[in-house]
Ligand code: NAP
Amino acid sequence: MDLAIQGKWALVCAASKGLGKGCAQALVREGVHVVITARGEEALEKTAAELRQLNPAVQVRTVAGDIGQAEARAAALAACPHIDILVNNAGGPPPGDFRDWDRDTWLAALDLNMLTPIELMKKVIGPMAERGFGRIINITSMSVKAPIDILGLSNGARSGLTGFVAGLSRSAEFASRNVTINNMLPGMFDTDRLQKTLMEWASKAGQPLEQVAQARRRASPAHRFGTAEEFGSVCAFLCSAHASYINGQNILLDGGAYPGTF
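Just the structure block for this chain alone, the form predicted alone, nothing else.
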């Protein structure tokens, strides 16, 4: 299927590895020019080189820095001639016991996982509406739908973003001009983030890491963890011309692990 987004420009945050990289790869395959960001410059440039090899016809630009900082956001926005597609993504806050978190810890989580995506949306959504095309994807977490006990910071911050998007996406000012905003809720995907969470669970349970990992795999009907590549493919479709009637949705990708009906 031709997704009809060749030649568009995308800003993909936290794209040097993991789910962000999977999204960037899928978009580049479709002929989308990308600006990718990450804190680690070496890993970012390595990924950029891989993306250029994947599709030499597209432009791949890099901006190293913490997207949670205003200067890094400004640099990322400036690196694009315009932004047709925005993929908001950032490393999740650490797991732990909420009794150990002070106010500053909470504010840091809210700033990175709620306020930063909102700031980026604020900058791009108006021009998207003027051009008559815009796709905004927020990578959140399955914890928005099925909270995870040790991920309280993520549960709270990402749920706040989800509530905000629920209202903004339904504004006729933007939806009527072919601008959509959707959230992707990853379950257990084979990323560095998952490895850290598994280690936390293993430590808490006093069990070997591989035993805990195998139990989590078995908890999914798919009996495996997801891959960044398949996550990216869904992202690319949601960014396509064919997804213009999908708006304000929380797309859960968890291999069927969520036990509810709705």
Contents of the next structure:
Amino acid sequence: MDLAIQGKWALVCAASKGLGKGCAQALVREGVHVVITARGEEALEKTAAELRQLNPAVQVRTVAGDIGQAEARAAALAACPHIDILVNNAGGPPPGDFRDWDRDTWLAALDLNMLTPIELMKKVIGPMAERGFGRIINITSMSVKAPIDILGLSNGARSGLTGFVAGLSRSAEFASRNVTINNMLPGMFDTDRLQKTLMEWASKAGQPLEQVAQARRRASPAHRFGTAEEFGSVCAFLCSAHASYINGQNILLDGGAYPGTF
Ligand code: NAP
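Moving from the form predicted alone, what structure would you give for the form predicted together with the ligand?
Whole complex next, starting from this chain.
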């Protein structure tokens, strides 16, 4: 299927690895020009080279920096001639016991995983509405739907973003002008972050890594982790011309692990 977004410009945040990279790859395959960001320059440039190879017809630009910082956001926005597609992403907050978290810990999580995407949406949504096309994707987590006890910072900050987006996406000022905002909720995807989490679980349980990984795979009816490639394909479809009537949704990608009917 031709997604009919060839020649559009996308800003994909936190995209040198993992799910963000999967989204950038899928968009580039569709002929979308991309600006990708990450803090580490080396991995970012390596990914940019791969993307250029994937589709030499598109422009691939990089902006190194922490997307939680205003200067990095300004640089990322300035690197795009205009933004048709915004994929909000960043690292997740650390796990822990909420009794150990002080106000600054909470503010850091809220800043990166709630206020940063809101700041970026604030900048792009008006021009998107004026041009009559806009697609905004927020990568959140399955923890929004099925909270994980040790990920209280993620549960809280991402739920705040989800509540805000539920309202903004339904504003006729934007929705009537073909601007959609949807959240993608990853379950377990095979990325660097998941590998680190598995290693932590294995060391806490005193079990071999592969044993812990296998148990987690089997916890999903699919008996496997998701791949960044399949995550990216869903992202590209949600950003497509065909997805203009999908708005304000929380799309769970977990191989059927969530046990509820709805
Ligand atoms: P990943 O494999 O560790 O990749 C994270 C990417 O984001 C890297 O390119 C990293 O590059 C970049 N990044 C991290 N913090 C950044 C920042 N402050 N500013 C700019 N770039 C930043 O992680 P992932 O698995 O793709 O996860 C992406 C998001 O999905 C995270 O928020 C994670 O919590 C969430 N999630 C993932 C899963 C999963 O199973 N993978 C499940 C639920 C939720 P640098 O480090 O060089 O900046």
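Positions refer to the first chain, counted from 1. Please read these numbers as outputs of a predicted model, since none were measured by experiment. Residues that one form lacks are left out of the comparison. Note that the rigid core is defined as the largest set of C-alphas that superpose within 1.5 Å between two forms.
With both forms fit on the core, is the shift of the CA atom of residue 209 between these two forms 2 Å or larger?
Yes, the C-alpha moves 2 Å or more.
Send over the list of consecutive residue runs, 3+ long, where the C-alpha shift is 2 angstroms or more at every position between these two forms on a core fit.
Only one moving run appears between these two forms, namely 195-212.
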